[in-house]
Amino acid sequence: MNNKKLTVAFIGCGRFAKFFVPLFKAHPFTEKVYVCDLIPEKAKLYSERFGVEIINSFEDVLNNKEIDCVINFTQRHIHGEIVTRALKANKHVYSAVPMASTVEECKEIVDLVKQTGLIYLMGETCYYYPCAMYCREAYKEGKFGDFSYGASQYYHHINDIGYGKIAEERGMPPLLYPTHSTAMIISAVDSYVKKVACFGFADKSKDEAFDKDKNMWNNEHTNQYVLMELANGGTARVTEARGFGWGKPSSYISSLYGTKGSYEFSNAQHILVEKDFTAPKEKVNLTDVSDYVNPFDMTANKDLPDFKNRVANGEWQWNNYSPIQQKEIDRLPKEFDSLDNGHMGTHKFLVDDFLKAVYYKKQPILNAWAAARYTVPGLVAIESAKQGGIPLDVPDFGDGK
């Protein structure tokens, strides 16, 4: 195999990128890492902290033929522009979520990937969340039967979230950033969204962030609730809330129901209920699968008297793997062993997925088509909410096959 090692450039040296620079740098398929930020002091801090080189501007990155990949950690509302410019400059792209801020931008990214054969991966952590992985596994095994209904959500108060402190992004419609909810449930049942109907909760706190006359989004909704009609005939409810969020986990599948079985989750308890078709009268079999889905350290501490309260406050939910993730761990490079992970043990999977996809020239699971299917329903739902919750069709750009 004549594949060369890769040179990557981080665009944006903010709060989140710092978890990924060491992983990209350590991966055996990486030759070199650059960092770039509009604020030179931030790039300098990254350079000193991680031992990587600075490149002065995004334009320099695009014009540098040595650089193979752009790693996009810019502000959410400019992702579409950053990604399309990188693809047009013949760079592979790893991008933080969301894919883009408009349906048109999402389609352009899909079209560019299709035309160029370049690799695009949207770094959606929740695809590898244990609850999502468990529901995908159980669904494929037929434990749910035909999918009927499911619910997923991302509860994160605006005052405790990174972009809540960025002036340009305050007041952003919650469903512009939907993928922590949509990716879990859509991937779990292997489908896509055909139609949405959405309602929003107008802010009553007098917080100017959600005064629609004072934010760039003309948005007053702190929370948005959308019903989605899926192509497989089922229905899903997704909630994106920035006006409440009582703790952790902030992003999860709360329920999934089918003709044969169901899954329900709250705090640290994961329950599978299956119909017993062999019983002479109606009967179900209940299985507590918590020890399979929860992180190892969480299970090890489940007998503590304050266990549930500590779970609610996020303990054991950052750097720790769960048994359902174990089968994925074995394919990670040994160079990752001593490095920190994050977001329920998902960061390493995403970095490895992207670099292997580029190195082996094969589209990843979280490719442009999947990213569009996870992002576009939220963008259409925002318009539904503006129009009083009317049902709207969701465009689909295919699966890339």
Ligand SMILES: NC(=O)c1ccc[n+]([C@@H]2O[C@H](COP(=O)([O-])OP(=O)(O)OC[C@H]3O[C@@H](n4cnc5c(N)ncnc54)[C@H](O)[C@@H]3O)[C@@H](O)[C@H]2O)c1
The other form holds:
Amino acid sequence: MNNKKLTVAFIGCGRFAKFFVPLFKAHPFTEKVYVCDLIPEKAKLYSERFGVEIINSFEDVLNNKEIDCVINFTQRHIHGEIVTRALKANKHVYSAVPMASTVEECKEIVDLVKQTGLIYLMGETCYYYPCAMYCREAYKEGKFGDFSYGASQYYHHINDIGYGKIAEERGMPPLLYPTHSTAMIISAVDSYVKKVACFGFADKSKDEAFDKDKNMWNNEHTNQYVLMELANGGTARVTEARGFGWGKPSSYISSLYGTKGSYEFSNAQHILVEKDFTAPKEKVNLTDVSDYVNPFDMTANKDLPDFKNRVANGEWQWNNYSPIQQKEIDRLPKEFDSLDNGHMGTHKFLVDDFLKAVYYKKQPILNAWAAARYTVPGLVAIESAKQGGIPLDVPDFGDGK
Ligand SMILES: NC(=O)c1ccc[n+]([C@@H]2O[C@H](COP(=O)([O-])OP(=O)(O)OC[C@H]3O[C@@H](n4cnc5c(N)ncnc54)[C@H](O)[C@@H]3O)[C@@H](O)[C@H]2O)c1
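Please supply the corresponding structure for the form predicted together with the named molecule (the preceding block corresponds to the form predicted on its own).
After this comes the whole thing, all chains and molecules, with the earlier chain placed first.
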């Protein structure tokens, strides 16, 4: 196999990319890392902090034949343009979430990946969240039976989320950024969305960013709540809230019910209930799977008197692994051992997935088709909410197989 080490260029040196530059730099499949930002001081800070070279502009990246991959960490509403331009310039793409902000852009990315065979990965951290991994595993093992109903959410108050600093980000509809919630529940039950019906909440005490006339999105919803009909016959409720969400965890599956069993979660407790079909009278078997799903350090501290409060304040949910993640930990390069991770220990999995996908020329699990299945339902749901919650069909671009 004619595999070569890869040269990558970060587009965007903001708040999030700093967690990823050291990982890309350390990975054994990386030859060189460039950084680029519209604001030269930001690129300079990154260059000095991480010992990487600056490249002046996105256009220079696109024209530079030495660069194999674009690593997109720009603001969330411009991903469509950045990614399509990168693919058209023959670059593989790692992109922070979401995939894009229109259905047409999502389709164009899928089509470009299909036509070119280039690698695209959407870096959805929640795909590797322990609760999502646990539900995927339990569903595959048949513990839930047929999926009937489940709920997932991403709660992040606008005052803490940090966006809204530039005009285009103000008042953005919450479901423009749906992939934390959708990736968890949809991947757990191995399906995709066929139809959505969505309602929103217009907060009377809101920041004026969510006044319809004061943002470019014509949006007044700080929170959006959507029911999704899935192709497997089940229904998911997904909530994206920017008007509440003070504590942690902020992204999680709160419940998942099937014909044979269910999963429920709160604070730090993960509960599996299975129907006992062998018992003469109706009976269930309840298993507390918290120690398997929670990060090792969280479990080590579970007897502390203020444990639940500390969980609600975000402790043990950044750099820590869980037992359910063990298989994924084992495949990481040793060069990552001493480096920081993030978002429930997920950053390293995403970087490794992408570089291995490009190196071995095989689409990753979080490929363009999966990214579309996690992004498009949110975009269609925004339209449903605008029209008073009418059910709308969601286009599906397949699974790429
Ligand atoms: N858990 C997660 O998956 C997660 C968490 C946080 C952020 N994100 C995503 O990460 C991305 C970045 O978020 P952030 O908070 O770092 O944003 P940010 O606003 O801090 O940084 C974005 C940077 O991109 C730069 N930029 C924009 N267009 C550019 C161009 N054409 N060329 C060069 N630079 C350009 C901007 O100048 C800015 O510095 C967002 O898309 C967000 O959705 C994902």
